[in-house]
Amino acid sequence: MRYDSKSSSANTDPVTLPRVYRGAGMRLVSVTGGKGGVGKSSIAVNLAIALSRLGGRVMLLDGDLGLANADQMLGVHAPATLWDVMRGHVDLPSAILDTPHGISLLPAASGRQEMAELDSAARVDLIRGVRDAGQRFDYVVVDTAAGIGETAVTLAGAGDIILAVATPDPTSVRDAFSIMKILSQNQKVERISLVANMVGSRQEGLALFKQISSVTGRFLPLSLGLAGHVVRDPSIQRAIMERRPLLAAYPGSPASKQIQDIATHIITSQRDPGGAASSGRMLR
């Protein structure tokens, strides 16, 4: 289905607003999905770009710690990783990494099986170093990796903030249920916010959380609410191969702005007291 402009002419406006509300302290925000291939990583990568624009202090944490790749989509070199954290070489701040996108990295290692397979107690240290690092910015993206994994689904459930990324593939959607039942009954998280990705408009993004979201409401004691949607735009696959963040190579293209409008929407939530993503861990 082909990109449609009309159905999407209410995402198309520069997003304005006022510098980030900072009043409520450091949020984590995780980014998960359940299987591979559904543009999480993108996702994660340039939302954190995006919360940035508007005004926030942002690292992000390739939470897939042994195939690390949000260093070649930023396309910097990371001296140092978690890798070198978890064997003592460094600490965790030093780990953490200065972008030319306006956001900070702390990148992890790629081809490291230790680190995909962290025991109980190191995952619960890397989660409150993560933490401690964090308390300088207003927001932590974690890209968590694919899959139902011990390490992915606790950083998933660590956050303050939870986006579950799903596609309107059959696959892509009984995978995602799936991780939102893992959090749900194994991590207690009681909100989960949907990134519709790789739709061809607006309506099918609609039509993929209504899909999803009688499901959870039949099964699960969870609220699951609607970030936003992402077309399919061939500029993403673009930017990927040319290791630049979607949101610089191509700031004009419609995922760029309908990104822009899920960070929108984050820190809206934020700044309203009421809102989704009000406080602690209730966001979920």
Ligand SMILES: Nc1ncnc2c1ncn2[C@@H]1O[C@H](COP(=O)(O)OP(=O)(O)O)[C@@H](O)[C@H]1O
Contents of the next structure:
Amino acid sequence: MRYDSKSSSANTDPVTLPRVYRGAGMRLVSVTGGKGGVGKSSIAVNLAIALSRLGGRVMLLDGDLGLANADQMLGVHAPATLWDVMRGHVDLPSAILDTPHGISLLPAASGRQEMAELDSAARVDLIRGVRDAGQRFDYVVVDTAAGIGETAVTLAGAGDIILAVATPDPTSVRDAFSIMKILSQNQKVERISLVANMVGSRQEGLALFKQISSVTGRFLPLSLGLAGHVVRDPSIQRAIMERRPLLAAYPGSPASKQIQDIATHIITSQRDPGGAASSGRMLR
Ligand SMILES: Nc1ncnc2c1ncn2[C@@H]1O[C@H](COP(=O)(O)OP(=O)(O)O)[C@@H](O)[C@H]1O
Ligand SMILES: [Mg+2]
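Now that we've seen the form predicted on its own, could you pull up the form predicted together with the ligand?
The next block holds the full complex; its first chain is the one shown before.
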């Protein structure tokens, strides 16, 4: 586990921040968690911005295909979405739009039930299209839908780095374990990193990690790392109401700093392939 005081204080001193290493090729970072409302979208959107501030070229894919909200969180209007791509109205690269926050967005549609579950051919096409279009980026961050539907699970499992968001809520803990079990058994994922969200303190984040890793360690052939923690912070809700990303609206808030720490952790671990944020896929 790589979770020390060095990483949590790193963003207070810009000189010590690691920069994204561009020669590494594109990395797909998927954000999953099983349960709805645990903070997947908030963390995906702001982590994407944090990675771009560390020098990365970043695209965010709104993988909540039927109930998109990344566009709202970023305060942008999407002229075309993956819905238009799937219907052949635009090609995938044309649907990617720039945002005022330094990242690009591949937006999904909201209120399109047909998009919520793709058939397996459409899933393969989507992931291939995203990987192709993603080549001009250092990171593609993928927000995923709640639940254990095939589309959400496939998108989560496609990550080179897989982050699972869980809160101390017992239903979240159980759902996080369930999604990890499915990713391990069905997608042969070997490594996942936990983001302990809505915790009261770093200690509570560590306790949540220990709680979940003691179960995964016993029952799954899966290595669970800790990517970091994010405290319960009213700034997150405020930023959503203002349709501005947290990192832009409240850069000094505890949650902003902790999400930046997670970005730093991802970059640092990537340099060390055995590090906590790298999935089994990177090692193959
Ligand atoms: N660390 C946090 N502190 C306080 N509120 C949070 C935190 N993370 C998420 N939330 C709130 O929880 C709700 C669900 O967040 P969201 O990111 O949409 O979750 P998901 O994508 O998992 O459904 C939002 O209202 C958001 O403001
Ligand atoms: Mg969401």
